[in-house]
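Okay, so here's just one chain, in structure tokens, the form predicted on its own.
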Amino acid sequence: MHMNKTSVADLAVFGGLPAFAETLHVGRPNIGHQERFLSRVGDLLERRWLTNNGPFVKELEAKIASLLGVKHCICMCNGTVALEIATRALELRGEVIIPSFTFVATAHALQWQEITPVFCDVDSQTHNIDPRKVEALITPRTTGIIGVHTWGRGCDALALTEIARRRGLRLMFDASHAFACSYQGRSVGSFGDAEVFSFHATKFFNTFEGGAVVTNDDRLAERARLMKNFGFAGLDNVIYIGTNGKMSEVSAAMGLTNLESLDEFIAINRRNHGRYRLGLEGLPGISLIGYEESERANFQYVIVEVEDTVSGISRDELVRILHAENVRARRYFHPGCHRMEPYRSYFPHAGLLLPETERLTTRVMSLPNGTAVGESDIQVICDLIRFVIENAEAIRSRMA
């Protein structure tokens, strides 16, 4: 599966490297104890209770709420539907301020409901929405703010809370990256009116496919529960507008199984992150994003900034080489929501107000992590990046 250092040097001679026999992906799924999962599947098949708020879903909701220290967890079929339902439950409308440097689902969840996402720039160091830029974007049509805990590092929830309270706005967080993380010593999930998690297969904690809304607001939780099940409050009694956002029992079974391995997953991510840090240390133009030791982190994302004026090679060129070797590094969040449709047509000049977002979308790269990535894999990836940086001029001339 692995190439050696001698074969890395072949790049300068042959213009290519022997590919990995197995592709290394960003976000390859973590899978917990398979026998426990299969035992749970056996249980749910015996019960013949496959969906509609079954016992596994209820157990998962209770355990997540306890883990995060919140009153309510409402599990759903995926994180995007969870965002949409939370948005409806909060009665957002008009305009909502969000970062453009995020996965496009954050914007789509608003636009799908004819709410205008207003893109705010991010902080150059944290990569999170910059509260200093939020205030200038508030208009009479603004009803809320959605912060995103990018890479699992908590955004400035306290500053956003102060703005939201003072200006009479609702505050929600997209916490898709930040399950089992903390900010200012508090669990992510406990901020704002509600927070939304994704449990998609690419997340370090997954339920195959799934998501959740968590909140300490009793009325909001009641609305979200109604809305995820068509608005039913008992048999044949629809009292609220809703959709089908329910999590299945088999997804909840996967979630319960993976919760039991949560500490193991985090330990592996942390170990891998440390190996990348050592392997990339000292490389010009290569900066590995770190995590605060004082906070809980899941270490899911191995994020590198590539400064081409120093490294001698661009982020896109480096990704191209990694892809040629079956290392599926990702350009996050390229090109930014404001440069995707329909937003680039609606707001063609949005980039003028988003200089840090524009910069980051050309520099940021995510490297493979998780239980499927071993020490030797990381060593080879780091050796390859090191070789490319050290031979950037020759390599760029061959790629031209």
Ligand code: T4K
The other form holds:
Amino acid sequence: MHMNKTSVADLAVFGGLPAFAETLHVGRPNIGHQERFLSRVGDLLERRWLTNNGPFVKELEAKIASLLGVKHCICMCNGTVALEIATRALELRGEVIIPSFTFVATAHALQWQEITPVFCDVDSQTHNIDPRKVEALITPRTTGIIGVHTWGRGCDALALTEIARRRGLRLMFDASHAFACSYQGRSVGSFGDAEVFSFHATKFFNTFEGGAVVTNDDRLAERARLMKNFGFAGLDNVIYIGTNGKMSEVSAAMGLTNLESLDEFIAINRRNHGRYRLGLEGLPGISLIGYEESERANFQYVIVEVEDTVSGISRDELVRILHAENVRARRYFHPGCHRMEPYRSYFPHAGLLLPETERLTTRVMSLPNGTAVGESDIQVICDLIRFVIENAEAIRSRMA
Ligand code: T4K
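Given the form predicted on its own above, what does the protein look like in the form predicted in complex with this ligand?
And the full complex, kicking off with our chain again.
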């Protein structure tokens, strides 16, 4: 056990656990074949074509559309701008129903355009928006619903589609976590009016920064394309309000390279997830969320729920200890969008309608995964957690 001076609980006094010399993060990027990436960078420099719908972006868009089985993929500079453009292209306004248990970008993309996000609770098992709670939130100002496929597990797209159809609402998905995943055997990307991906460095599939809107709707695709390029429909011809949402060629080069390694990324993530499952098995108050065997998953997220009345230690205490031991576990999505500004000022009592969200934001933590994480790392992380749970009482009294 290393004697980490910053260690909250000073676990060293309890006896010999191995240590991490280097910090293990949640969110270390998955990186494909480096030489192929560098060769593509050489090509784009030779071409002197760096951005503005270059050949790599076009190739990436075609490959993603084909992989997901959708008609259109429009790559963008990041997932947040892709969300903003998709909501604008869909003409959402007034109020849009979203889960609060998501990364704050889902809400901000709406509020940035003065659309009010109305927070819906999630299902305790799936962590996804609960369709049974959506209808009660619909008002005459509601124009759409955005489901989030949290942790890459598809949200109940069928129930949401039924509600959206019946109530005349647009339906979108924030699929930032769910690249290369399926729901009910169908590829994520093909549900609703449009789906949006983030290709941020921390995501399963990354383009450094990046994102995409995918859709089967020709008109919507056309509008999103115009909007990401200032509304230019040809030289000197602006026909629409737009922004700069373009993906650069170097990002697309990274995307093309990483696309060639998706199977390898999934295999490593899946193996790692299995190691965590074995390592955490039987630990009281610790449950690892699983992925459906019948679906295609990217296994990028290792999500643990901590039930402190059983484990003897709270999620926050456990995260503090892991940090002190150089494991940068994260409390995604703490404290929930409704407890962040400006939403907590706008809706100070939102939590009353979000009991499951409130519960999950105090219990869930995300552990390191991805191709940068090895089996022996996972063994040590699990041993550490096991050690903390088995000595919870003594450790807590030292932390007090
Ligand atoms: N919707 C959902 C559901 C999302 O999860 C996200 C993004 C979005 C929309 C918006 O998409 P983008 O506009 O971002 O494309 C991170 C990411 O910045 C964010 O993209 C992601 N969700 C969110 C869940 O996580 P932070 O503030 O937690 O990031 P940060 O800087 O703390 O990085 C996380 C960890 O990753 C660090 O511990 C270190 C590691 N890391 C990070 C980067 C950037 C690396 O090892 N290498 C790197 O290059 O938000």
